[in-house]
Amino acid sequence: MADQAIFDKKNILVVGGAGFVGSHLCDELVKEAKVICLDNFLTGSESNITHLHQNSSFEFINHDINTSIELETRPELRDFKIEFQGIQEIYFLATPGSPKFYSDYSVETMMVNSLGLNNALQMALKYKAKLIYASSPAVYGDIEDGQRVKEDYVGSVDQLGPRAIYSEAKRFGETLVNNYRLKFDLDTKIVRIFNCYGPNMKLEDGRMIPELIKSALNNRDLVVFGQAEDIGSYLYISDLIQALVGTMNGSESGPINLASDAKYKFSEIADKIIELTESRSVITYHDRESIMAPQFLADITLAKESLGWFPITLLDQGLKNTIDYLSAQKGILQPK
């Protein structure tokens, strides 16, 4: 099979393609490639990809990556000619991303970042495909709030603590990907995604920005877990997608921090959301729950230098786009 496209377009597999990040990635990739979206809707949504079903360069397969799959035998992929062309690129995004979801699906989170990831790596070997693994700053462990961290930082992680479900899953995943690269000379890349937000997030996602927006839209108190002066950074989804594509096309194997280096106080985020939603909500501050990770900042020097990438979306515009999207979901999901 070919490790380069022998027909008009590359074949790209997006594992977790109906999720928040995966669906935006499919939107971008399908402009120039043939995209296979693999998802089992554990936390992804059919509505995120419905508009792509009529595109002849897009195909969805409802499948759990924890079970191996033979793509060349799937009749719906006949036009992708996988038996001749294979797969050129694999993006592995299949994991619950918010504390709410990975707590609800604890074993599934561990398995998809081990067994599921191994199945994807086996496909990369079979097809001589490049693979990106979407990891997380959770691998850094305990860091002081507001600290800016580089990729070589190694922190303390409690493997039996409340956040271990996710942090240990991602740590193992990175180790597995790195050893496939070393043992089989596989072209793999690892990225660590910090605090991404935007349309296609679920209203019940549980992370800070959608939770605050949901409360503001319903004129309920905005409950901020932390103090008003605490600092965080927030990466808009379109900037992340450009970084992922750039990483796949680049030579840096990583890990690479993908984040915004603009920092905001928690109070600034809450105030902006109230202003943009014209809400009557009041902001309250509470101690962080044990499942919630500290808000530390990323050093993105490596991403700037190796990818020529820098996030460009202003916070106000990103929040407005997210509010517009979640407002529509509110009409569907929230009782009046």
Given for the second form:
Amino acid sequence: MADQAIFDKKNILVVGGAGFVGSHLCDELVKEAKVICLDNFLTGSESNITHLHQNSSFEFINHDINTSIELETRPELRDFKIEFQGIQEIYFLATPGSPKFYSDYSVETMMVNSLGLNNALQMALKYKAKLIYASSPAVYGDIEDGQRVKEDYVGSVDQLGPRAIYSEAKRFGETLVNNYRLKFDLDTKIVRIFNCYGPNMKLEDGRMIPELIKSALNNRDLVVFGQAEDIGSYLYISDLIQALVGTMNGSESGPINLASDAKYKFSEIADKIIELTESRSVITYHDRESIMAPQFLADITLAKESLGWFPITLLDQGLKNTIDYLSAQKGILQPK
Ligand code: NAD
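Having looked at the form predicted on its own, could you now put up the form predicted together with nicotinamide-adenine-dinucleotide?
Now the complete complex, all chains and molecules, led by this one.
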């Protein structure tokens, strides 16, 4: 199991650290640790981490994790003294997460959850570091909308269906992580992150909340895929970050569902976005496309009990923060 850090600050590696979740995680971790953010900008952005470059406890490595890397030999990491101190924690977040991005980067998604994850697990072995794997409810496959799912539900996935790229990649990833745990006694944790939203999501991400906000800010129709009465749950990014750090520091190896247990009708989300943006948009409802995730809900009893965690951000506040962020993005206002 993981060694204790012998220096004043831990060395933490965040693989996929320039993405939506990873950049918020780097912001949090750098308060108390030395953070190595590794990313190849496949779907992440330099702008998510620009403000961290002045911090001497933060270093960025532009690298594709599908190729193994010797961190000790990187001159930019000299001050992290990796040859003496090693790495204590690894967060593995590197995957295109939205259906749009994992369809565009289908093979890359499969490879990073196998080859890339294996390289990160090898680093965890070498340094006796703890490793968290960010998985997804996609592993549960197709479940009826509105149902709540517990971690022990064994899903089923059509391996040739449009969502299989992501679901099968995450299922393989979970099995790989679990077997490093069993075979090498590695301290690993698996979290299944349900719909998360907040600042640093990409404008072109394609998921429901940024798409609706974009349309509202442009006074265009809000196109909702699903019916007004359909139910969803949405976890604000700062709540997710607390859960990820809590998982790393805790003893539960998972899998752990991380989600909000507040549920909202699609119509409530769309109405709230129109209200907060003072938009003149109208809402239209359309059939969901086969690539879109089913809207089942998470049972988060395990997260509450094992981490002492529960989400605290109200939808209004989370949406306001996301709207403020997206409104300030170049290219948000589009010509009619
Ligand atoms: P994201 O696309 O914003 O971040 C992923 C990051 O990984 C990007 O910065 C990307 O450039 C990087 N990356 C991809 N391939 C890489 C490679 N080969 N080498 C190095 N870096 C690479 O996605 P996100 O929303 O921040 O998701 C982070 C993780 O959480 C993913 O594993 C995703 O599956 C999981 N997750 C997220 C959500 C959510 O709602 N955001 C839900 C479920 C699971």
